[in-house]
Amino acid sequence: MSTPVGTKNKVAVAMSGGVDSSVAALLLKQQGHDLIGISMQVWDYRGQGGSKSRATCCAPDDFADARKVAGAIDVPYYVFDFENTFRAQVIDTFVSTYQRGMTPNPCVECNNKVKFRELRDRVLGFGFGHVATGHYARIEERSDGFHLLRGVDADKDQSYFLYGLKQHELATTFFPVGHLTKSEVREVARQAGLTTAEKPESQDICFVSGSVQDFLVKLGTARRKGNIITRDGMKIGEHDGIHNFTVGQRRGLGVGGSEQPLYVLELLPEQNLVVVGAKEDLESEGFSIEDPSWLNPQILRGIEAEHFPIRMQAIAQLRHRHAGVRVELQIDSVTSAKARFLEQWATVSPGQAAVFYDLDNVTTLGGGKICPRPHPSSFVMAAGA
């Protein structure tokens, strides 16, 4: 969000030890805000299977870098213990989602439930009413309320992970680097002599070292063998656990002999089955979402007035890095919504976030988790065969 010249706010900056949050803190300091820097201890990385060699986010090894930056720009610095919240809101959800035959997006849970909700609640006790991060996104105040926009750098945009923010949170949040490109952020850090200027990018799932499958097993998910079947119920292979697979996956299925590439069509946890087929078998008319969260003021007014269904065309982004496809969005209630593909279909993976944007593909409307699609009776019959 933009701040009027001369306005001074008490801002808690989430400092992960990376270049983006370092520059976010620097820019706010230069604008004259009263800052504290906060690093979040969210996971015992070394002791519980976290990354030991790759760049991470909010790992203890990064705290030293964050502390150096805070010292260099003269900002008080603290480390908060969020491990219990992170375990409950992110790790447990990550594991249970895989066990249900879906593919989670832990970055969405972490951003919305830890980095903003929990952090904001903690710093209020310090008298700090605003929070800031190094996310590549923008907040714009208009006559009807606050809007979340994509970051200027299309390759780094992180608005996809932030659809769960509320209006009151947008009003008290800063994304200082959202109007910059990554190269510009690094140049700002170089010019300021920040120790994080050349620091590598963090990985997507910061708490996993090695394979996701090994991580899940370490946390108690058993390697439960089962069958890989075709849509008509023919067994063509075996698997070591449905958590090894994602709807739409083509590589690493462990089956061969097919004249055409095979894709994962469905995961059936109750029957411990992986259903595969041709790419065209993935095609669907649309999808439903659960746990929706809307931040667009127009949609919020319609929901408040119970003007259901609320219909509009939108661009749906169905995974990180997805370019988005045009859909007709229909919000049926506070808890349910669905989308219908209009020009082309895209693979939908249950458990992943579907985030909706205006037709310019810039302003975030909201989003939710993709529901498993109702499977044909042939799948059920195959499961019982």
The other form holds:
Amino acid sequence: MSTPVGTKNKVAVAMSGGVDSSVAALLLKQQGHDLIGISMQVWDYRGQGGSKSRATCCAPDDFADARKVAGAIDVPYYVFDFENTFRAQVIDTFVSTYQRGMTPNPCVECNNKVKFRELRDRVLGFGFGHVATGHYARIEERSDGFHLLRGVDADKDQSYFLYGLKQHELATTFFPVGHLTKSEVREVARQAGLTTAEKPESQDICFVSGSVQDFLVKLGTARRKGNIITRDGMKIGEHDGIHNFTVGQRRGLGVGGSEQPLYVLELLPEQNLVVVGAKEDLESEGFSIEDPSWLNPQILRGIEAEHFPIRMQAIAQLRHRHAGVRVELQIDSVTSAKARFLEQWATVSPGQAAVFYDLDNVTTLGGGKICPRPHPSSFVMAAGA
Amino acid sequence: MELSQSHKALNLDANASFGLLPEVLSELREQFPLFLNPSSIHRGGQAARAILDEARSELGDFLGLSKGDRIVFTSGATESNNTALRIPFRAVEKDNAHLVISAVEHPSVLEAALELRSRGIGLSLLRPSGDYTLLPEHLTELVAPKTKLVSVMLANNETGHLYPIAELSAAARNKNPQVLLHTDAVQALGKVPLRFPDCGVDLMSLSAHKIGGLSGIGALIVSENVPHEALLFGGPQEARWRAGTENVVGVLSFGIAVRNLRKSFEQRVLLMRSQRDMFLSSVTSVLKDVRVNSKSHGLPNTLSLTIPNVRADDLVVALDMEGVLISSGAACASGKPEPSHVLMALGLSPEEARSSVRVSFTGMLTEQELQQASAAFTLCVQRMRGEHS
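Please give the other form, namely the form predicted together with its partner chain, since only the form predicted on its own has been shown so far.
Next comes the full complex, this chain leading.
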């Protein structure tokens, strides 16, 4: 958000202990805002035997880093307990999404429900009206409302995970590092002598310190062996649990003997089947989304006036680090929307977020969760096929 | 964060730490050149030993110790508690040993007891009765021939409740004349009259930083008949009860704090009580639904308050930002998401426990500071409930 110089806000900075949120806090402090730094305790590492992996985030060591940075820039620092909310909104959804044969996106849930909702509500309780994070994204206020833009560093852009923010949330959020590249951020940290300047990034999901499979099993998801079949119902292999697969996946199927590469077409949780086929079979004309959330002011006005269907061309990003493809977006109601590929098709993974951008591929329109494909009758097999 | 920020803050968290008394600091500075090793034969060591002796005598007089009672200086009450719980259980057979503690002990007693249980020693918990006290009759039921030690705190750190230690000790001995009695008197020191012979116990734990001395120094009082035990082995310090070069600075601070206490005990208690009572009446005149979990007969400085619909953790932060220091649950337990085992033992639900804070007074606030603190408390609660812009 381009802050008018001289406006002093009370801002709670979510600090993970990483360099991005460290610099976000530093920049806001330099701009003269009243700050507190907050680390969110979302997961009890003690119960998981401690986090030995440096790939995870928000472990006790990370809090120590956040505290050091907060102390260095003279910002009061606290650790807030969010375990219950995180479990209910993020972890439970994560597990149940896999169980329904889809691939979840926990970072989206966390942003929507925890970081930008519960954190905001709680800090409001002591007079802090703004929230800031180290996300690579930008917020711009234009004549028609607030817009979410991709971060300047295309490689690091995280706008994809932030599509669920609402207008009133954009109005009270800062992304101080969104207009910088990652190397610029590290340089700022170095110049300021922050201890986190060279800290490696957390790559994995913040609460999973091993494989996702092991995590799910530890939380009670049974390893159910089942069959891998083709569209015609022919069994060509076995699997160890459908949650090990994602639609569009090509590697790791454990089936050989086919002339062409095989891709996961569909996961059928009720029958415990993984359906595979050729690449052409993956192709689709488009997809539907559920639980949509729109932040573009024009779209919001259209929805409020119930001018359905709302149609426009857009760029659809279908997973993190996906370049995006041109689609025709059609919003049919408050709760449903669909998209049709205009140039080339892309692999569509149910459960993942589809986020739509203006044709400039910078301004975020909104997004939703990709629905599973309705399958033609040839996929429906008797149990145990 | 600069220290000056915490100095300006008002300490309503006395039970976590009283704060170093200015006169302790100034006397430490004066005596500085004498801090050599008390075990050394030369004059430097002798001077350090003299410091230990004087502090030991100061504390012994204050507690009314008899000649055979020993003061063992430790690194703090946790070490004292851990040592006490070890004493009868070093060389026992499993299944032939039993320990009784109260259900409301500090974690340094509870966790030590649980560790013993994990090694096969039987453990029973004495639970508070309906009016929050611990009954000698209940203790009698729990004590068995195999019971080697009973440990019950004198005053509870979270609620301030005082327990009838003399009666509890008598009841335990009546049932089993061999049993050893230990009391964690950490919170009682400096707040209620405390004399070792009146408690009827063999072992007592104390801590310096609750009365204005340095942290990292405590004591275990050991009566004559207690068999020798130690956690640390090495040199012969503390009559072989606790090896390691004595913490002369710490012990000195303890002695000075006790001396200060002796001079002004009644006045300090009076001030604690009146400040606590004024704070409570000021807050409850506005916040009508605040519930007090402390009985009026308890520590004079402690309040355990349940504030419906308010997260205790957030209130602690909100007040910190106003420069008022309180806590939610015992300081040691803060940061863990589990609600206080003490409050749950008193029958509070987990939600109520998570909405409960502890306010504990040093008695050293000015009148203006006291008003400031109660106004800030009320304002923060109202703001968190959305009742105030």
